[in-house]
Each structure stands twice: as structure tokens, then as C-alpha cells.
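Take a look at this single chain in C-alpha cells; it is the form predicted on its own.
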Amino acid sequence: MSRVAIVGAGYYGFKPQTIDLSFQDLMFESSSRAYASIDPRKDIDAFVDCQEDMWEGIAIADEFAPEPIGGALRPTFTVAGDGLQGIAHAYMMIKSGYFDVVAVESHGKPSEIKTLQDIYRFALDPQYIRPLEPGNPLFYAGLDAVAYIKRNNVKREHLAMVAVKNKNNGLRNERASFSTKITLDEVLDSRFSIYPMSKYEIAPFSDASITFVLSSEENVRKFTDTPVWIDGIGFSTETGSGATQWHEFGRMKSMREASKMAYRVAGLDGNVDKYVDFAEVEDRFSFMEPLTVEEVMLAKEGEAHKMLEKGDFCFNGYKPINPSGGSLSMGVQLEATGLARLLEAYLQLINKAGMHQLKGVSKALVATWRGVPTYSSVVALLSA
């Protein structure tokens, strides 16, 4: 089967709020750039795009997709999903033998949501049933947060490094809306949000649009001269409705399994560590950082947030996890947040992440989590 790569991304926004563009126009705009050197109408044989009604608030929103994004009258479908789960997708596909070109696009406008932690509460019913009536509703987050730093002795100090780490690195990001100077006493002295959590360990939101371009190998060359290669990618859902009675709190099982399917795939053996130059995970709660950096092997677990206050994971560290800044600096797009980390590893590895390039990179691992109450893992291994 065809090796499968990355020719083309385009992406718009990354700002607190887009109220000069509708969500259609934001799709418009990533598309338009990642079609740069492409002809959708010739070129692409299909398009897949990520959304979710409750998100959008249109029924069946999935009609509003072909004619943004190119795909009027050819074969579309949507992924009610992160974006990353729509390049598994589209991966697929290209495999399949049937297409060799293939578009994924998601999106995210959350500053156009009014009603935002009631989709929340409606998404957790059957997690909490409906007259527990918690203040939060992400605080199922920090049930999860103790339970891992209960488990592998890990400090408060440790989350809020995380924090430091990140809102740091998103200084030299300009997609960035929430990077900020900030230090380690600065963190712990704020009022927790969700316990063991303050406000700047917890990713707020942002809009954006991001589209990529996948095709065979075959077919590379029409379109670039750098391409990044997809060597493997995974996909789990741990649980349904009874995430209250099957979720182990403080770990992500689903991670861990999304992980295992993306090295089968790459067929690697052994250390991944070796493997990987550099990783963009899931960071949009600080502890799901160090506990993502585990189930996807990176580290041996318990081992993670002792490699964090080494510096291992720092900008010029030993193993750069989330040199972009991550959720904590960039936000979260909603559907679109998967595709954020694709994003900034891509630019990465073409040499094109501008002030936050790091040296010598050609391999990088995407990690992220659809958030709560879905447990939704995805894993991808890339290589320039």
C-alpha cells in the first residue's frame, strides 16, 4: 500500500474571537490557503470534514461543508470528531487504494457560543445524572487530576511547571492569543479553578479553521517538495455512557491503545523514545501533559514530571514537548484542536514554525484527547 504524506495546510484565526468571519468563511480561508499550489476541483478526490452539531448549533451542520472547503458535488463526509480523527480518515482512504488525494478540514468558533457550559452539562448527563448540578462542569477534570497525582506521587508544583512551560514557549508563537510571562510562584499563588487546577492550567478558547492536504506517494511530487510523511496513526474511545462506572481516573486508556495502533502501523520496535525528535499533545488541562507524555510511552510512568523539572521537556530540552505553547498558549478550537498540534508539527518539520523552530527535527509524535465526557484518544507519528 501507498505511503501516505501531508502536501499542503492552510489555517486561519487562532484568536479569542473572529466576529468579521462566520464559521463558513473561516473554512474558506484554511482552505484557500492549503489549496495554494492545489486545484481542488482536479486534484482532490474527496473531502472530510470535523464538526459537531451541539458545537455549531445547526442541525445536520455537516450541509454547510462541501462548498467552503471545495467539495460541492464531490464525495464529502463528516467526521462528528477532533480533526485528527479525520485524518486517520482520510489516511485510510489513501491506503484503501481508491483515492489519492484527500482534504480534512475542521473548525472551531466557540466566541459564538452562548450557552457553552450547558453544552457541557448535557454532554456529562449521563456521566453525573442531570441534579448533581455541579458549578462546573469540567470538574470531572480534576477528578482525573488527582487521581493521577495521587497515583504517581506527583507534586501540585509539577501542573503549574507545565503552565509556566507552555505559556512561555507560546511567546514565540503567533498563533499564540494566550501566551504569557508568567512564573511558578505567579501560577501557584492563583485560586484553583478546578481544583488541583488554577485558571492558567486550564486551556481557554479559541477560533480557527485548519485544512490539510493528504495524497499518496505517488502523487507527492505535483504537489511539493517537502512533504511530511503520516509513518502511523491510532485511534481508541475508552468509554460511552458509563465513563462513571468503566474510567480508571488518572490515566487515558484510550491514549495509550491510540498510541499501540499508531506504532504498529509505523512497525516500530522497541524504544519509541528513539524514535521521536520532538511531540505537540494534549495540554488543554496542565496534568494531561505529563499524562499523555506517559501512555503514548514517551516516558516510563511516574517518570514524566520528574523528566519535567529536569528540563527534559523544555524548548531546548532533551525531548521539546509542546514547543508551540500548546492549548495552554493557543487555546481550544473545539474539533479543530487536533489538527492545531498536526499543524504546528508540520511547520516544524518543513522548517516553517518561524521564531519557535526548533534544530535539527525530522521526527515528531501528535498526540491529542477530544476532552471530556468522550475519551477519545488519537496518535500520529510524522517524519520529514
Given for the second form:
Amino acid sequence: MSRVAIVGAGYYGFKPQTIDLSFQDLMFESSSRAYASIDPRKDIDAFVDCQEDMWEGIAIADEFAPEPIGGALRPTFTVAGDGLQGIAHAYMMIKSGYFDVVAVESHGKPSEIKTLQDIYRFALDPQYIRPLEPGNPLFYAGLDAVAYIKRNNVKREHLAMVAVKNKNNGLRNERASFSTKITLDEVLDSRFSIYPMSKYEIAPFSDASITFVLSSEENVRKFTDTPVWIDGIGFSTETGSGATQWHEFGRMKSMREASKMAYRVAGLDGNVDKYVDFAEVEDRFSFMEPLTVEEVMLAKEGEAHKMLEKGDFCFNGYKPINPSGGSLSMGVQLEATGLARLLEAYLQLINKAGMHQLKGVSKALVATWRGVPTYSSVVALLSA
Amino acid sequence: MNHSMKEVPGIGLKSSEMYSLIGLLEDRPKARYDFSAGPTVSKFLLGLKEGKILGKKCPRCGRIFVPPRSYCEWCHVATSEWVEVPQTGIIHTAVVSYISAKRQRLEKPEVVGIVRLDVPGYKDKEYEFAGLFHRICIDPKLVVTGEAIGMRVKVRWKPKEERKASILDIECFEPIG
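Having seen the form predicted on its own, please provide the structure of the form predicted in complex with the partner chain.
Next comes the full complex, and the chain you just saw is listed first.
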């Protein structure tokens, strides 16, 4: 069966506001850049879009997907999920042999959602959770954070260290609108927003569109000399917000299952640590970074925060985690957030990360979660 | 309870009785959004305020998009040249609605339709064309008889001082002559 590679990527935005462009304009700008050496009307066999109606403010928003990305009157469909789930679909389509080249687009324009908290509220169970009026729906992250730090004896300082690392990493990344030169004391001295996290440990929102083009191995050289191979990809959803109390708080089992699937697809039998040079992982809440590192088995259980403390995950560390600055620096682009992580890993692997380019990296892990109040995760393994 | 319901056997439920059912909750989203028009649609809307209909041309296939887009959906390239298009055209298709979205009978039937504008360069055999979906100010009977289709129409503008750079600056399309 053909291997699958990323042969093009484009993006537009990564700003807190993009009032100058419509969402269709954003999609066109990012897809145009992804298609720099590709004619989407001839070369691309199918188009996958990732978005969700309530974020878009448009019912049946998938009907708006084809046109701006070159998919009109071509096989196009929408995945109501994170962009990395769209990548998994494209991967499977190419593996099926029915499609050679597939484009995946996702975008988020949270700046235009005037009642964002209420849209979050509407994701909660109408019978059990909404009547309790839990205030900020981000409470889910707090429940997981508290359970995680208790289980692993993690200190509040460790979560602050994630913010310091990622906020400073982002200073070298032009897409990191929320990077800032902050110190550990400054984070520790700031007030809690959701215990045990301050505002520095909760990623803000930003607007962006991101497009990728995937190709079968046979066609790769038509488009690029620097393909990035998707060696494995996996996805999983736990019980979800439909059954809040059944989620295993303090863990992210969907992340564990997604990583196991990705490793199985990649044919890796353990020793993942050796395979991966660096990782772009979920960090929209600070605690999610060490937890994700453990769930994808890049660290042994209860060890991630110790490695963080030792500096292993720093830009020049043993295993750089989120050298881009992660979501804490780049923001959350709703369903495009997973593609933001993938974009950063891709740019590193083709040696185009610019000021935050790592030296001598050829293998990466990308892990994303769909954010509160979901328990859906996707993990991908990439190689140059 | 209306007349037809009385004919149905059984016991009618009042709204208050229905919501006494265990677990039946009513909730509604507080969903409010902004929608940026972007540079292309903004310029089109400003044109309406000035009493002009603007389109944008694809540099590759020559199609003129009205309403304009920033890109040609068929070539996936950015549209480039702005053109002011005629405010006349023919009714391509039209419909009379006698009912609302909730399927209740309207007092006054509404006519809406697609107007194919007299845009130079339009290819006759192609199904896509420069045009607008809008209200049509004609007798609904003309739709029923089929006379409306192909009828020549022109824009009826709102008075200049009432225009707000909105699609509603056009009141409707009305027959010529």
C-alpha cells in the first residue's frame, strides 16, 4: 500500500482578530499558499474541510466549504471535528487507493463569535450539567488538572513552567501572537483563573485558516522535493461530555488510545522515545502538555513533570516539546488547532521553521485534543 | 386548538401540561456572531449605496462574478478587475411563496427570483452567470402563468438617503417599461 506524504501547507491569520477578511477569504488565502505548486482544479482528487456549525454561526456550514478551497463540483466533505481528524480521513482515503491527492482545510474565527461562552455552554449535557449553571465551561479543564497533579504529585510550579517555556518559545515564532517574555515568578504571582491555572496557563483564542495537501507516494515528486511522511495516525473519543462523570479525570485516555493506534499503524513496537526527535502537543491548558507527553508514552507515568523541571522539553533540551510556543503562544483556532500543531511540526521537518528551527530533526509526534468539553484526541507520527 | 385538531381522537395537551413531563426541558442557544464582509463584498456593498452594481472578473477564465468574490471558484485564483455591470437583466427563475417557513399561510404572497444580469462576456450556454437573487416586484400570477420567466427587469433602488451599503439598498427588480 502506498505511503502518504504531506506535499504542501499554507496558512493565513494567527491573529486575535481578522476583521479585514471574511472566513471565505481566510480559507482562500490559506489554500492558495498550500497550492503554490499544485493546481487544485486538476491535481487534487478530493477535499476535506473541518469545522462545526455553532462555531461558524451557519447551519449546514459544510455547504460553504468547497468554493474557497477549490472544491466546487469535486468530491468534498466536512468533518465536524479537529483538523487533524480531517488529516486522518485524507490519510485513509489515499490508503484506500481511490484517491491520490487530498486537500484538508480547517479554520477558526473565534473573534467573530460574540457569545463564545454560551456556545461552550451549549456543548454541555442539557439534563445533567446545564441546569447546574457551572459558570465557565472551562471548569472541565480544572477538574482534569486537579486530578492530574494529585495523582502524580505535580506541583503548581510545574504548570507555571509549561507557560514560561511555551510563552518564551513563541517569541521566535511569527505566528505566536500571545508569546511574551515572562518569568516563573511572574506566572506564580498572577491570580488563578481556574485553579490551579493562571491566565498564562490558559491559551487565548486566535483566528486562522490552515490547509494541507496530502499525496500518495507515487505522486509526491510531482509536487515537492521535501515530502513529510505520515508514518502513523490514530484517533479516539472517550465517553465525552455526554457522560461527564464517566470520564477518567486526570488522564486523557483518548490520547493514549490514539497514540497506540498511531504506533500500530506506523509499525512501532515500543521505544517510541527513540523514534521521536521533538513533539508538538496539546497545551491549551498548561497541565495538558505533561499529561499528553505521558499519554503518548514519550515519558513514563509520573515522569513528565520531572523531565520538564530538568529542562528536557526546552528548545535546546533532550526532547523539545512545542518549540513553536504551542497553543499557549499561538492561541486556539477552534477546529484548526490540531492543524496548527501539525503545521509547526511540518515546517520543522522541511527546515522552514525560520527563527525557531530546530537542528537535525527528522521525526516528530503531533498530538491534539479537541478541547473542553470533549474527550477526543488525534496523534500523528511524521518523518522527513 | 384549531378546528382540524378537534377531529383527531385523543386528549389535547396544553404547553404547560407538556412541560410537566419528566425530563422535558426547553433551552435555547445564546448564539450571536459578527460576519466580516471582507474587502471584496465590502466594496460591492459600498457600490450599492452609490447606486452601482459591481462585479469582479477572473483573470483566467474571464467570468464576471456578481455578487463579487475575492476568488474564482472554478480556477481557484484571485479575481482582479472590477467592473460596473448593467442594472438590467432577465428573470432566470422565480417563485411565489404562499406560506412562511413554518408553513403558515401568508397574507401577501412573496415573489423572489434569480435575475441574470446583462453582463458582457457572459457565455450563453453556460449555466453560471452574473446575477442576483432578490425580490421581484411583479404580480405573482405572472410566475404561475410562466410569463415571468425571461421577462426583462431593472433594479428599483431605495431612495438614496435610505441606503446603508446593504443588499437591501436594492428594493427589488421590476419590469422594464
